[in-house]
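As structure tokens, one chain now follows by itself in the form predicted alone.
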Amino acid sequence: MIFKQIADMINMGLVVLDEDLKVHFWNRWMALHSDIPADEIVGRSLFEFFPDLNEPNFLRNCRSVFTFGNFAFFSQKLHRYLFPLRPVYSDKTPFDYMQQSCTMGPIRCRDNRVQFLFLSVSDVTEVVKYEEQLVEMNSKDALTGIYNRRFFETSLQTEFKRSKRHGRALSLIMIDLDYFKRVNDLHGHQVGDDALRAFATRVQSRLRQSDLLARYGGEEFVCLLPETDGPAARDLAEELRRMTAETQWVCREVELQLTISVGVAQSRPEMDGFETLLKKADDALYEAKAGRNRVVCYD
């Protein structure tokens, strides 16, 4: 009786299973978050209510607890959750299900035999949400919402190594908005900021899910294009150039005519590092800026 009172007061889920994996105890927390009353689930197989748990990894851990008295841990990073429970604040979380950290362990009787196993369930949704927000803040550009330079350079290094290892194409596009300082000088930085956001959104809509768009700095942007060769990257760059020049940009009721200069480079087997690919794209951009509103491929 004392155990039940304590188990029903703690702010975590507690489930006790017998050797047939039937529910022996289901505390108040589990009943509240699962909408399954204890008197409905106790005495019945856990898998009647949670069939997705009837899988080899979960069963193997259960056998290990009963046979050897081991403990098992189900981390949120690997499993996300064991029980598909609704989040406490479902309207304020990006997750469909409560994120959980779970522990499984033995309950021994007086002769030291493992008679039951317990499952503790901790709600870590808010912690995970906060961690993901920190990651996003460190990887996203505050103004445009696309990736920032630091995240781009890390991704470029990773993709360059993958490209070299598997012999697959990798291309890079560097973009500079022509004469953008004039926009800020003539219309103010608020109009300029809106123009950068609108441009980033429009470019992002033209890219594949596997591509990466980042703000490199000021009015410079970069597109990382995995498994894309130079000609295909040049075609995309030309499309972006035409799209920019032909669009009537309206920011805060100010009509703008924007153009871009674009440098394109493809990874080559003789390149010894991602810095070389980045420099080639930057060299091509430098040449493109000499004439403005044009695309130059590094040969």
The other form holds:
Amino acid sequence: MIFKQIADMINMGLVVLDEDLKVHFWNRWMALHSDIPADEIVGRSLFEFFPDLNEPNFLRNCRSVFTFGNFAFFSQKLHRYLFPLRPVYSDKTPFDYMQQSCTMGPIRCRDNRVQFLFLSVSDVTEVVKYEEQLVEMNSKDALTGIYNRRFFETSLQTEFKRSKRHGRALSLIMIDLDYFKRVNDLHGHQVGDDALRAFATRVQSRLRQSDLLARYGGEEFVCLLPETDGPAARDLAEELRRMTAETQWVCREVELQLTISVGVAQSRPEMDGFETLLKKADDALYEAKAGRNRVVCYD
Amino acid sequence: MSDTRFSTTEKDILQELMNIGFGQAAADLAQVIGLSIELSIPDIQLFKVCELSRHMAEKMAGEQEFSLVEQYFLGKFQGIALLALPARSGKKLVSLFGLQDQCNWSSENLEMLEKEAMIEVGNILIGACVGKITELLNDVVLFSPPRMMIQDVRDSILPNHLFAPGSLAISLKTVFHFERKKITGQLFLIANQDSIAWLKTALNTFMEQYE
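Take the protein just shown as the form predicted alone and give its structure as the form predicted in complex with the partner chain.
Let's see the whole complex now, leading with the same chain.
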């Protein structure tokens, strides 16, 4: 009696299935969130109501509970959810369905045989929402909205390893906005900030989905270009240089003339680490900055 | 301090029980995952908790890079299970478990999928092996959610709340091999000193059935 009340009052979903995967118990939380009352679903196969669960992974976990008395954990990261339920605060969440963390385990009868399995369903939508916000804050540059240096460096390591392993091309472009301090000094930081945002948006629109644009420092940007060899990266760099110089930049009603210096490097078999590729692009940028408004490639 | 010495007969019984348990686990696993799996005859050793890294280093000598899944089991028999898989086996396990068909899957997160596949294999293998031993000895254990460890297995330390510093631990090791996928890994079940005492009593009770 007490346990039935607890099962119905608890703020999580509880489902009990028999060996034929028919619903034996469906708590009030499940009824309220799924709009399926217990008396409608109890005694019937779970798959009549949730056909998407009738797939090898779910069935394998059910078998492992009945065979070994095992526990199975359905993480939100991999599964998102087991039951397609509405999010509680549906107007304030980016998810179509409630994000869930579910656990499955055995319920034994007196002779210790596994007679039923239970499924507990926890609503983790809010936690996931905050987690995604944190991940975004940790990977994006607050001013421009493009990736930050930390994210770029992690991606560079991964892409460098991948290009080495598969012998695929990888190039890196480093960009510096020429005389940018003057923009800030002459027109104020708000105009400078707007210019950085406008420049990042413009460059981003020119890149492929697989390329990665990040803000590396104050007015320095980097483009990581997987599957791109040196000549193609040089062409892109040249196009960005021309595009920047030819654009009439207007920020907060101030007309600006911007130019960029660009260093380009491509990954080579003899490079022992991603740091070398970064150093080569940086060296090329240093050389480009000697003349301004130009592209230098490391060969 | 509880008596943790094993007589030769007790050792033989434990070895035999493990052979039976892991044999049954392998048969049941084949049925559950639809794949034939071999589990080697378990290797049983007692060691001091502080010597875990040395113990693991000895057992893992000669191994290449590997990934490690960790899971606690709690009951009268309690401790930690560590599953070491070759680092590159994630991809094979993804196809083995049909995880690539997950509808909510995006290709950018392949690494996470591989990690989840290893965690799932760990959960099933650990559950099967611990479950069978404890079933034979009439205990029921609870499991923590498995998790992937990032540090080197040779730097592993045992959690203080389960393993008192200076106490003894027992390690049951088996080498497993998925036939069709050619994946070989090692499973360590490391139980604490209280479990050793319980194990001795349970072994004797187990034998009484046959006397």
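Numbering follows the first chain given and starts at 1. By rigid core we mean the largest C-alpha set that fits within 1.5 Å across both forms. All figures in this text were calculated on a predicted structure; none of them were measured in a lab.
Hinge residue among D235, R44, Q157, Y130, where one rigid part swings against the other between these two forms: It is Y130 that sits at the hinge.
Can you give the rotation, in whole degrees, of the smaller rigid part against the larger between these two forms? So the smaller part swings through 13 degrees relative to the larger one.
Per-residue Cα shift, T103, between these two forms [Å; core superposed]: With the rigid core fitted, the alpha carbon of T103 is displaced 2.7 Å between these two forms.
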